[in-house]
Amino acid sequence: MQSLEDIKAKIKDALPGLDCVIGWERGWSPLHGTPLFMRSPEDVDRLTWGPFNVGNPATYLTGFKGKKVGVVVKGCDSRSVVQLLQEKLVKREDVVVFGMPCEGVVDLTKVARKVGDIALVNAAVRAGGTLSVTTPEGMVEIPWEEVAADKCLSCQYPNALVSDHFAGEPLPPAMGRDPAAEQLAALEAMAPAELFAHWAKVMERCIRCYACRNACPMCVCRDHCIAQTRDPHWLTQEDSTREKLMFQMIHALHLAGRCTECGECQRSCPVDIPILALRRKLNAVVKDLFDYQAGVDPQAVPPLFTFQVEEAKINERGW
């Protein structure tokens, strides 16, 4: 792929002035991309690009505070970079962004439903609209739309929204169905009691491992997280549905108007809890009230970072 070689050349040129460049390399199986922290030209040679670069490398940026770092991004990853810049959690002069057009990433949960144990996969290749997966039992060809991540089917930002170096021809927005919108509509159609019962049932599976928090690029409290702080001690570590649901509600509220919907929270969940729906609901509310979408406009001020005595769409005096 010429564009991959082009971006590698740009990274090698920039690397002497950077402490590190974050990207992906092949992971423990053909289906898994894993984070790559490039500090030498030899590291850059391991950089990969394609449907298995699922994780969001912007998650690591705040861990490099005070250093100059590069990051290779898909369009959705770039939204996280934009939001981090808007919230001044990273400095623009400390970050070099390398972008390429993204044709979508794979959802490994969907692949597992098609081929069984993905640990046994020997090879995986996407060619156009087909993902070919080889296991000891043979090769399975799967239509791409059946194994693509939901967010990719209707992706409006396949190209980096902010970049210092971009390689490849920009892609148009995807025009497929929007499973996320369908899921949100189904949840919104539930009566309050039914909706609460739904989430209570789902949260019974939560093991409070905090993978959803740790994978989130916008979840930056780290050691001061309300879920684990002991002074003050806001939440217990009890393994009750009530406490687990409370944590997820607080997590979602902390991300209101900030979540870039990269899906890392849901992807990292070891028990497949559809928690991204909670963030999407709050994003929809913020969009409706403030006409704001997180991580899209580098010049915009997040609505919850400003104050107006009277918001145009909030009727405070008409109760």
Contents of the next structure:
Amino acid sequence: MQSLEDIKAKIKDALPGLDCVIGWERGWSPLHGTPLFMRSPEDVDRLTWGPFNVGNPATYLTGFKGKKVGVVVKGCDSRSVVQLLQEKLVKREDVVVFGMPCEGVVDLTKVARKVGDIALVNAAVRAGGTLSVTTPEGMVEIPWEEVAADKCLSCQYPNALVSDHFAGEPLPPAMGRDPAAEQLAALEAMAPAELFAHWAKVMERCIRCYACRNACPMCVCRDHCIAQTRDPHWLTQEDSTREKLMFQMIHALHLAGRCTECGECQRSCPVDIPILALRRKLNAVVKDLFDYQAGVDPQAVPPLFTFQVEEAKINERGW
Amino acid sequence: METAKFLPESSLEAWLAELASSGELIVPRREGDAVVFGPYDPNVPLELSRDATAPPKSVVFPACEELLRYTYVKDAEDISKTGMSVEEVTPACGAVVFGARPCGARGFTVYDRVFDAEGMRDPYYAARRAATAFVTLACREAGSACFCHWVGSGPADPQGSDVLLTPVPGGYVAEAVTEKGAALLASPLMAPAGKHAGEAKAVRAKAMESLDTAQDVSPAREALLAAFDDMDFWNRMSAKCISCGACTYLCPTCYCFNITDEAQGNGGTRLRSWDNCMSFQFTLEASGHNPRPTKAHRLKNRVGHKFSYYPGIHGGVVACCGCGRCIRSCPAGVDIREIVLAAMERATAKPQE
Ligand code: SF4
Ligand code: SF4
Ligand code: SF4
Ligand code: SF4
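Beyond the form predicted alone, can we have the form predicted in complex with its partner chain?
Expanding to the full complex; the earlier chain stays at the top.
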């Protein structure tokens, strides 16, 4: 792929002035891309681009405070970079952004629904509208729309929203379905008791590992998260569904108007709990009240960073 | 294999019902898109076609358990004095775990040396361990994250199991590994193994063949100690780790815990819950000092514990069953095999350090 070669050349040029450049390489299976921290030209040669570059490399940026780093981004990842810049959590002069047009990434949960145990997959190739997956039982050809991440089907920002180097022809926004919106609509149609029962049921299997939190590029308290503080001990160590759901509520509320819907929280959950819907709901509320969408405009001020006595769309005195 | 029995596929449900009628039965179930262990319920689909995401370790070592309950009591004679009444909580015991892969049960052989050894017996663990039986299912095929053969195990390893099932055409060959297991095979649903015993052998041989060439990880013990102070090495190894702890919670051989008192009004409970070395709080001292301040220090502990420190005090036994769960479920794709091999390579490259 020419654009991949172009971006590699640009990264090699920039490397001497950077601590590292974060991208992806092939992981433990043909379906798994894994973060790559490039420090030498040989590392850059391992860089991959394509449907298996699922993770969001912007997650690592705040860990490099005070250093200059490069990051290779998909369009959605660039939203996290923008939001981090807006919140002044990273400095523009400390990041070099490398972008390429993204044609979508795979949702491994959806692949597992089609082929069963993805640990047994020994080959996976995307050619245009088809993902071909080979298991010991043989090859399965799956239409791309059935295994693409939800966010990709209706992605409005396939090209990096901010970049210092961009290789390849920019792509138009995707015009497919929005399965996430459909899911949200179905949840919103539930009566409160039914909705609560739904969340209680799915959170039962949560193991309180906090992968959802640590994978999130905007969750920046990390080591000092209130879910684990010892003193004060805000949340109990109980593994009751109540405590687990409580933590999800905390995460979702702390991300209101900050979540870029990259989906890393849900993707990282080892037990596949569909927690992205909670973030989407809060984002919908923020969009409605403040006409704000996280990570799309580097100049905009996030709603939680401003205060107005009379908010235009919040009728405080009208009840 | 004279003790081997045959369970036809058509009798599986009847056998599960039989096991469930005499006590708690825990099976891998499909919940949403996940496969997790939970109580047997004929209405919840049983999932045996792939290994569960989480091993059944919580059956013996719960994610959270009450150790005791306490209440402050005012002295009726002298109200300036407060006493305390403490009530010990004894664990409810006894379960059969059906359908774990051999690695998921073998993990407990690592726990036993820590929690159930001469002179050091954890009563909560020991009681549950003694009352739990594991009916495991040998793997037909190894996945690309599996490396049980590197740590002296294999897809049909009986260590840690009470009954080992091998899938064969039309059903399962069942072998008793322990007396507890033999008792479970007394069911009238079990037929003599007959020709199926040979089929089981072939299935196992095929599974063994599906694994790559085993690496000798015994040099890791010294190699990891030699790399202890090489923070540059550990920074590189841990660069993509997000320090979440999913790897430890899903690991059948990770056993660290935290103890907290959860107060409510005039009393409370003392809980023991899973902790993990990937968490900042794990070694956070009361003074505020943390000897493992970064994810690099913490991942070093995880790998070092399994492949060096534990083998060092337990006669060379590696505290990893090679199940690959930490690899499969790591959101960042951290591969413990790569780290162990890199440490070994580093040691051969720089033998003097
Ligand atoms: S909450 Fe989830 S979707 Fe939103 S930014 Fe964080 S990881 Fe991404
Ligand atoms: S990643 Fe999943 S299992 Fe882990 S704490 Fe979050 S919701 Fe729970
Ligand atoms: S190795 Fe993976 S699963 Fe474990 S803490 Fe690091 S990122 Fe999480
Ligand atoms: S360290 Fe990883 S491979 Fe080893 S037992 Fe634990 S989860 Fe399995």
